[in-house]
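Read the single chain below, which is given as structure tokens and is the form predicted on its own.
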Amino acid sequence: MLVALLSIVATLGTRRRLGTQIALSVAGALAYAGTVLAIVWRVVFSPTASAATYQLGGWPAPFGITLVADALSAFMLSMVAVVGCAALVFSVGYMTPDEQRVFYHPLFHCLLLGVSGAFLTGDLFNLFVWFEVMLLSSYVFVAFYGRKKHTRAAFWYVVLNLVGSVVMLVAIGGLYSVTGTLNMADMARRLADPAAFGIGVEAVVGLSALLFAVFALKAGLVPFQFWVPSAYRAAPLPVTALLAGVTKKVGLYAIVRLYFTVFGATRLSVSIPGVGGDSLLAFYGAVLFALATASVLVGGLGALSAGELEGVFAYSSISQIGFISIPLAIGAASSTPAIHRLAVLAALVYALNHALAKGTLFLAAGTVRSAVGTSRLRDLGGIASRSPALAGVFFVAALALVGIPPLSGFFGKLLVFDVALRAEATFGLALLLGGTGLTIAYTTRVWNRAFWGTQTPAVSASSPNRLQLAVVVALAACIVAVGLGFDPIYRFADAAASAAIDRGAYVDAVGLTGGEGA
């Protein structure tokens, strides 16, 4: 967070000297990636790995503001580092000098700051604050080009998210009133033994439902997906790669952190058709499964009918967020702790694949738009013969979305199917197969329309920017590398999943006592 903050200051101070500003911006992004790498080593892979906490101002939890870097936070930050660095370097070759002078670089680092704060905060109110920091910069990016369609997209994006922010603030205030704390670790230990702290579980159910709706909005799950296609098509494509690859995951991260780690200990008898259990988590499993089902179908069908690359990939993001949510829903509905861990593990691996693949696809769309001057499918054709490298990038990313071995998507999809099989979720398996069929259909359509066949006049006259091409090739190489060297990624995701469900370890890391079973 400090690196991102310093990058904002440095790029603001050099805005009149574009070359210096770009150099400092790229250096800031690389420093950010290096810091994330150090955190990953410290909390996951070092011989003495453990969660790291920092109490701002020296005020101990639960009275002060706590920052927590555990394996789950580190896993999410690693996605930010990879996609963020790629998108920023891509921006240098994609955005015009005038566009980069309009506070592009400070805003980009502000977006990184907001996302990082959301992943690291151990405090519910500060989760809201970092959400707002992230959203403020994304508002500007959606309206960045200033034309009518961009302003309209930004208007609805702002309105929907402002409504979400108000609802989130009301829910947080209510939870503070009911539980007496905003510290997430403290809230988790209190909800594990509500009678001892005089907490009414019924009130927590209603307030957590409000928060759940807000996180579903941030994640773009159906029926809260309306802002996604227009916002993704309006923002500069390097920023869209970050929005689709990373910022949407903040909503999913919040669902995992709050509903598996904090609210998961709350006992509540659940008896609705197809779902039963004694945990608040079981109730949200049924709700999340309904949203995930709708997302897979609506997103997949929308991608089939979209007329330009950005539209296809935007609707695809809605569908893929549904794929990530399915194992979480199945895990939440299960009463078996092993299924909980495997479900979060599958969701994280699939989220990583989605971040890499969708980041690659949006940046590839940017390369096409920059070289050809359009991304409309009816104006494209024969890109594979004009630029085999660019076609290869799309091919790799598309196969990763489908789940073809040995790419990163294969392991993500394998784990998701494994969760559904172990939990005997027949409808979940059918949904996964149907969603995979839709993914094959819309990626094949894009390949046939844009990359295969006869070159159109616009494509024949095009020449991809070398820097942009180098960035997308590097991201596609990451997809291949993750698939070929999956073992450390699996261990990393497994540690993150364990951190998400190990309530006691999270409470202990913050310096409190009592958690699981307390």
The other form holds:
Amino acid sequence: MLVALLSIVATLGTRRRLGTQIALSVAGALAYAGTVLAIVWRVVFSPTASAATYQLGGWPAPFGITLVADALSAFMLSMVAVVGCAALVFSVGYMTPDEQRVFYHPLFHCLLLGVSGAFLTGDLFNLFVWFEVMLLSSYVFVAFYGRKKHTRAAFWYVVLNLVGSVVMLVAIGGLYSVTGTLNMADMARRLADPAAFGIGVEAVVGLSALLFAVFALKAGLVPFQFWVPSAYRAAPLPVTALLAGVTKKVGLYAIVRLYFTVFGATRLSVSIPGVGGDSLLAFYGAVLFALATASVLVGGLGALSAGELEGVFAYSSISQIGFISIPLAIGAASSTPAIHRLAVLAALVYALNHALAKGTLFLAAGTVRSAVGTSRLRDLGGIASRSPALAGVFFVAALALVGIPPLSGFFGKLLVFDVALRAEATFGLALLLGGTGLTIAYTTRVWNRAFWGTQTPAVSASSPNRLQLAVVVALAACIVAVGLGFDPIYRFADAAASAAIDRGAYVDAVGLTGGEGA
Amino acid sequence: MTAFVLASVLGILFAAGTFLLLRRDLLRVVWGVTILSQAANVYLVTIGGIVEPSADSVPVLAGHGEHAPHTTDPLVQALVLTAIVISFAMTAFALVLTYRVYQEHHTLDLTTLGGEP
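Switch from the form predicted on its own to the form predicted in complex with the partner chain and print that structure.
Now the complete complex, all chains and molecules, led by this one.
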């Protein structure tokens, strides 16, 4: 986080000299990646691995602001680091010097700062603050080009998210007044034993439902999805890659963190038809499942009818978020901890796959756009014969999205199916199959329209930018590498999933005692 | 009594904010958002009542000697302060954006702007 902050300052300071600014910015991104690597090593893979915490200002845990880096945060951070670095390097080749000159790089780092802050904070209110940091910079990016459709998209995006922030603030305030704490670990501890702390569980259910709506809005699940396509089409493409690949995951991360780690302990008998279980999670399982179903269908159908590359990918990311939520929903609805863990594991692996694949796809769309000058499917055709490398990248990323072995998507899909099978969720299984069918349909459509067929005049006059091509090829190589060397990734995700489920360890890591082992 | 007044003020604020949010004029929408966030701030303030001070709830009092005055929950005040700053920045940004929308589209009427951007 400090690294990203330093990068902001450094890039702000050098805004008059573009060369220096770009160099500093890229160096900042690399330093960021290095820091993340160090955190990952420290938290997950080193022999004495344990969650790292930092109490800001030295105040002890429930009072001060706590930063927690456990395996779950580290997993999300590494996703940010990969996609963020790639997008930044890409944008050096993609944006014109004029566009990069003033605020692009500081804002980019500001976005990174907000995202990593949201992943690291151990405090509910600071989660809100980091959300705002992240959103404010993303507002500017959506309005970046400042032409007609951009301002309009940005206005929707801003108003929606402002309302979301207000709701979030109300929910957080309410939770504070009900539980008497804002520290997430402390809250988990208190909610595990509501009677001892005099907490009314019913109020928590309502307030957490409000929060849930906000996170679903940030993640772009279906009833809250309407801002996604326009905002993604309006933002500069490298930033869109980051928005789709990473920023959306913040909403999901918050859902996992809060509903599995914090609220999951609350015992409550649920009496909705078709939903069993005695935990708060079961309720959200049903809700999340409905949202995920709608997301998969709406996103898939939208992607089939979109007319631009960005449009297809934006709708597709709505549908993919649905895919990520399905295992979470199934896991939440079941009552065995083993399935909880497996579900989070599946969702994380799938999220990683989506971040890589969708990042690659958006960047590839950017390459097409800056080479050909348009990304409307009508005007594209025959890119495969013009630039085989670009077509190969698209092919790999699309296959990863569909879930063909040995790419990263395969394991994501495999684990998701595994969860559905083990929890005997027949409807979930059918939905997954149908959704995959839709994915195949829209990726094939893009492939046939844009990459095969006869070259249109615009395509045959084009030549892709070297740097951009190098970045997307590197990302595609990442996808293949993750797929081939899946074992460490699996261990990493497994550790992250355990960290998400193990409430006691989280409470202990923050420095509070009395956490119950789950 | 204060609780009733506060509760009804909150209700009115939220209602007014929502009403403005649903108007056709963009400027009114921004006003709606502002009022909504203001309502949320007031709501936050109402959470912290005046309590007996103790080093448990107010850590800074640990170094304050014997005589500490009655305090409200300081955390809530800090939260509201942060929230106000954030909503102020957001409102400023939304206003600038509204101006920009006006420049681009020469209208602030949402029906003329159209639905799907």
